[in-house]
Amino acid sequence: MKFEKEDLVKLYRNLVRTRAFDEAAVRWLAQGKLLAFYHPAQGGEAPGVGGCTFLRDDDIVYPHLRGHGLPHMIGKGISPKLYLAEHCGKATGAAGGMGGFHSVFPEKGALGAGGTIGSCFPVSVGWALAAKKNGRGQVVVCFFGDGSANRGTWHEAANMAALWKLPVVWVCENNGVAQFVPIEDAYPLEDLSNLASAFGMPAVVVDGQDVMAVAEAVTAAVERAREGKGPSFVECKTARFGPHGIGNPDKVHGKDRDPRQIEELKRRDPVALFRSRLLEQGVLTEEDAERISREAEAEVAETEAFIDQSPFPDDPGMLDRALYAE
């Protein structure tokens, strides 16, 4: 795929929306807004914004927990609007207030998250063979993080997609950390690619902060699949600013992150790399890069309004209607 200007600036703006929303979600959980817990994506935004923002509306996204999808959800085009009012338990949600970060789009090919770590692979391939079977040139890409890695449904699915040519792309969200646990005391290899080789799927590493890159990959990728030549493997080097969630120590084996380690991290911020390198290359200007913003902060007031304005549920009959069919 030849990248032309509108398209490096939707990748952009998705970036840069991304990383809006996601601040808004760590304020809002702070201020009691936002239900229950919060994985933040800062730092690690790249890997989903570019490897769903080419999508076609019908391909199926399995979504990693960063930012509880949301660089996925807006890669592929949902607006954060009645994702994030699910997360505030609001009527007005994707789930009727009922889901938590658990919502569907199936008309963008967002059908739900399993909420256990490595469910997303079988998951992901059950998808796959409905996408093949109906011959409509459906992809399913399949987020996961490094901790997931280690996940023996990987090896199950990863052995069936390979098998069947499956129309499935696993992209691994590689940020070194897992939850508490550098990559390298869980995995003997520098790169979480080779687990492809089993399998004899191609595979490839790319910088994970660069969103390009990502894009340039996955969609390589998407179109194999596209063409019947079965699964193929994508590894992300990204990086977790923060810690695994709000609220949890950001350690690693029981000790505090070196600070100086992330301010390195910090220096290859994946928006502050894309908005350089359009500025230089002139797909962009300051201006334009200072209305993607302001348009970006406008979206997310406009959100939090509706989110405060949505009511909490108060129907007796919902959770019956949610839960059984008539």
The other form holds:
Amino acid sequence: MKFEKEDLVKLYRNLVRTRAFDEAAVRWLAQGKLLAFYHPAQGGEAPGVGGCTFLRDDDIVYPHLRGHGLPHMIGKGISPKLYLAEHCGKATGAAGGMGGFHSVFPEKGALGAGGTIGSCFPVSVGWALAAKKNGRGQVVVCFFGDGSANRGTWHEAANMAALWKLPVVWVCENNGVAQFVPIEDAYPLEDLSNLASAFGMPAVVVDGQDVMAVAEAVTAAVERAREGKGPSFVECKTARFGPHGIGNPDKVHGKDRDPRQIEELKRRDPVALFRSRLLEQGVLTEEDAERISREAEAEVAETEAFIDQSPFPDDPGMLDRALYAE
Amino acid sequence: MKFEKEDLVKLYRNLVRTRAFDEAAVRWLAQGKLLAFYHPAQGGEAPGVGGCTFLRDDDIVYPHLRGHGLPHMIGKGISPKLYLAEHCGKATGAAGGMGGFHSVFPEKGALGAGGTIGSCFPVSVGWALAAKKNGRGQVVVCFFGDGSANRGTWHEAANMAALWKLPVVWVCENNGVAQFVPIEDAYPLEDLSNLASAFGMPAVVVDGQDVMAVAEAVTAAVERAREGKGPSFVECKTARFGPHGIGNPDKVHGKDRDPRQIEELKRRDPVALFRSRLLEQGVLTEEDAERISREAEAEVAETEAFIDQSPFPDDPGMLDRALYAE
Amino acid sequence: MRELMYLQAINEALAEELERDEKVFLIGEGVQTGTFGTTTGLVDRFGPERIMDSPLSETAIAGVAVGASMLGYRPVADLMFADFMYVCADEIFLKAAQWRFMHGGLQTLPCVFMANIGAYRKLGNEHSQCPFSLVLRSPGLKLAAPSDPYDAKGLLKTAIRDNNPVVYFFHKGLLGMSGPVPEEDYTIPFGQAVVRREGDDVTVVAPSFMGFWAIAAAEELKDRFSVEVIDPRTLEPLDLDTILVSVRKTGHLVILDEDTERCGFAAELAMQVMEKAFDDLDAPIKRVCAANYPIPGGVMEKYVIPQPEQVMAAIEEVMA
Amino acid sequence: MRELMYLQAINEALAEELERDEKVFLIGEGVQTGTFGTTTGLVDRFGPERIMDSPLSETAIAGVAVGASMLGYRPVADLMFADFMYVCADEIFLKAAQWRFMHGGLQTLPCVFMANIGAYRKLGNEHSQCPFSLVLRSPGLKLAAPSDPYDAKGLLKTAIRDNNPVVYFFHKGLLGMSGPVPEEDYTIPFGQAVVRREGDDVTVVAPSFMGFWAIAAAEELKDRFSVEVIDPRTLEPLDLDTILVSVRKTGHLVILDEDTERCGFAAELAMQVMEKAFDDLDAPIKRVCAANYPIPGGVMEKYVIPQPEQVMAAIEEVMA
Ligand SMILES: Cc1ncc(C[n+]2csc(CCOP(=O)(O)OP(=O)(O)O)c2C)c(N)n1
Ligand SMILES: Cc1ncc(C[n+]2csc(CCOP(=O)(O)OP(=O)(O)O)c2C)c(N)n1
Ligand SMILES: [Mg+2]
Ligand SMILES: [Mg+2]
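Mind pulling up the form predicted together with its partner chain next to the form predicted alone we just looked at?
Complete assembly follows, chain above in first position.
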């Protein structure tokens, strides 16, 4: 795929918006406005944003948990407003305030996500089988972490997808750690893309801090899937700048993660990297970049106002309506 | 490992005994003497017999379901008497008549087996971790079918075993079919040994109808594991001569398996193949071979008499004693 | 009316629904051949794209049911033995049951999980369970458990047309049972119990295979007690009204349940009856269930799973 | 006596048992760090071979517990949230629970599955369950559910020394609660309920976190009713005797259960009481449980999980 200028700007804008909303979510959690817990995306925005921004509306995304799917939803063109209202427990939220961090936007291919890590794989295969059956050329893109890749669900789903040449792309957001466990303690090889070889699936490893590299690799894999050639695997080497979840200590082996390592990681901030690249290439001017940041902040402010004005749900009748369909 | 003459004779004897007991089990099921169901080993005896005959007594085996573990138990030096008394529901059986097709012989490294296919993998990893911890040089050998290899339990267990270099050998008895589903409809590649590459585990493919080839490959893998070098994968290409279970139709895709294919398979009968090899090499004479067969039949007859004379259990107090340990 | 075996009735229900709605498909291990005969022959008519043999991967099979149903398909996932639900428990009990609810009720998941239940075949603990309460403790699922060919067909058709995940349990002891099944299209609404035998002295509620013994016991005891036998047919939704009407009439209740006793359907139903009709009860409710053990292999099975004598004893006790 | 927090009591129990018996080891995702503080710091004392961080693989973790326990080890598998038992259900409910039994009782499987239960934190359906009945429907497992630091320590030590698979549920709402914990070694026998508050009018059985509300309601209503509050501490084995003695005294029973109502512990206990003490009951038994829905995220949670007002209302109703 050849990216036009507006594609690059869109990609950048989505990255900036993701970062802005993610920071807001962290703030809101501290204020007690955002409910339950939050697992920030910071440092790991590029796989979701890069992997989703150029999908079709009817392509289907299984978001990874980082930012509770913010990068993926923003990439997919979904305004985070209803999602965040939901996460703040408001009646105006995407699930009427009873989903917590769960939201769906079916018209944009966001059909939800589960809370057990690794449950993404079998459900994605179900979506992909439906996509193959209906012949509309939809592709499913399933995002997951290095830790998620330890779950056995991967094996069954990957096998089935390869066997039946289903239109699904597996995008691994390998940030080298699963909550408190570094990948060296969870997988014996260097690259998780080796998992694909068990099923003869094509696999690539890309710099997951380079949003364009991600976009290119995922786009190629999506095209392949759309042509009926079956699944492939894209491993994005990415990073987690902070702790797993807000409130968790940022430790491995019971010890603080090495601050120098984190400094190192932060030097490859995906937003900053892409910003300088676009400035360098003259795709953006400093003013453009600042305007994009300002717009993102305005969008956040507008979202916050919307959330603040929204009531909490208070209708127990919702429960029955949500439990069973007619 | 260099096999001495007596090793070869032992291997042959175990093959012949396995076949004799397996045929007896089929007979007994038809007579209503053997309870529940039976999945004959015929055609697929070599992986279990070859893989177990040269293990240490304290090496641990997870038997595959073919023959409900007969090849593995016989290989492991366990008399099938108590196992078959159990399978016939008798109070003299290995589990007092309440195990059905489940038996244990802990002093011979037979710690039991589950009835959900694929549950062998996580339990084997538990055994292997214990073996590593206790430092006695025990090795776990886990036998499973091509169908079993579709289960996600494989992935979690194989990963953990490779990661922690556990002393376990994975022996796949690939007979090309899982109940009614041919392997082409269940796995996209030619060799299941490709599964090992996901974890950087060494893997070999051997002729599973050649009991010596199996014994050599498994012995090498066991030695490796015993030296602390971690798990490996042995794929044995083997066969199933009859239906999956007695009473099942022998079909794939709802159609009878091609009789020519079965004829083809039967031409490579592991017992007959080894017999001619040993006769050819002068390891056995015709008389030796016949004596071994007669002895096996005598053992079967003795076992049958034992079973016939044994009572059924009738003490409900067994239930409480079996449910919880003191 | 023509007679069909239970397994044929299931087969016919599948065939008719596959014919009626192209969104229906069947997936499972060896369904093209059919372990229990329930799916046999369908591939000849509907082809391998709709009668899908799958790898030995219950987790992925159940995942397919969950995922494909969200996109408008009506998958029927054949899990073979109900015991195997434990190997795909997340997919069935957290995903299928809860997906719609946890996302605010905006989606429908019209899928069916069919599985074989029941003991009495000496198959041991992992091929004999009747895990009603495993399903019932997960709201979001419906649960049908037919006890004859007529219901087997009618309930399966309803299950496939339902817009929610339905667990459909067919009993291995009933597979070969024959009974009348109309040729015309019919469905059986969920949540309608049926009174299998009328009586005035004692109510026996008996789902699935337990109905047999309820009827047998009623017959055996008919000179002493007039026994009313009720088959709930679906356990969720449960037709409590029919049961309450009966209990108000008889004042005595025995509940049969082939599932493990502890935290089972029998305890639940007893509690619901106590909550609604405590004053109508003339004696404590009795339950006859599988005792609180795994199901042993071999002949010891009889000490764990419900036996006909226990049913009679329970009726006598509750009437004593 | 010195005070410890509940999570510290758990941590200390682990430390003491790791110290006492070298066969004990801990395995789970990030246990070297500790999601709930319950395992934090242990790695410094016992090293990574005994405090084993594992891949994100509950199935393999549970498999390790099952397998290693057969060979004389005493693994403690930390499953993090109890909801995650669904992703390793075969290993816990068919293997751990049934392995000994189905092989004739010749082996012991001394392993512990520890997991965090409970709602009230708006964490949604997959991080808030309290799946008592899921465990109880599988005989072969024991189930401990401590409600204070003293019990948390004593029951965990008993669990680790028990020769059977034990599920140990600690409640997220209690983690930070402080209470007296002796310095000396002690264990709490399984199957001994404790009367938390004596009373004459009504018995309230309240496991785990529900004890709080039972006590609060008892206090609130003390001028009108004398409420006896019983904490069963272990649900299997269950100390039915203590409960029956109380019910025979009070004639009234309310059961609190944070698990989903349907087929739950409350129904089971009610049935057992009915079976043994029907004539001692002056009113129908009441239960207060999670309503038959998944647990919603956000504020809607309150319409599903038990609320203090419901406890009071149930006591008033049962006394009406
Ligand atoms: C089945 C299951 N096990 C454990 C958890 C708890 N948990 C949530 S996220 C997480 C780590 C995930 O790691 P990874 O997949 O690498 O994603 P990352 O957070 O690093 O992006 C864990 C252990 C869970 N939610 N579900
Ligand atoms: C979890 C689970 N799924 C399905 C079954 C039913 N079943 C028993 S054996 C078998 C086929 C196994 O195939 P394979 O592993 O290739 O072994 P083979 O019988 O060919 O030796 C099936 C589907 C089961 N027992 N457990
Ligand atoms: Mg990670
Ligand atoms: Mg096979």
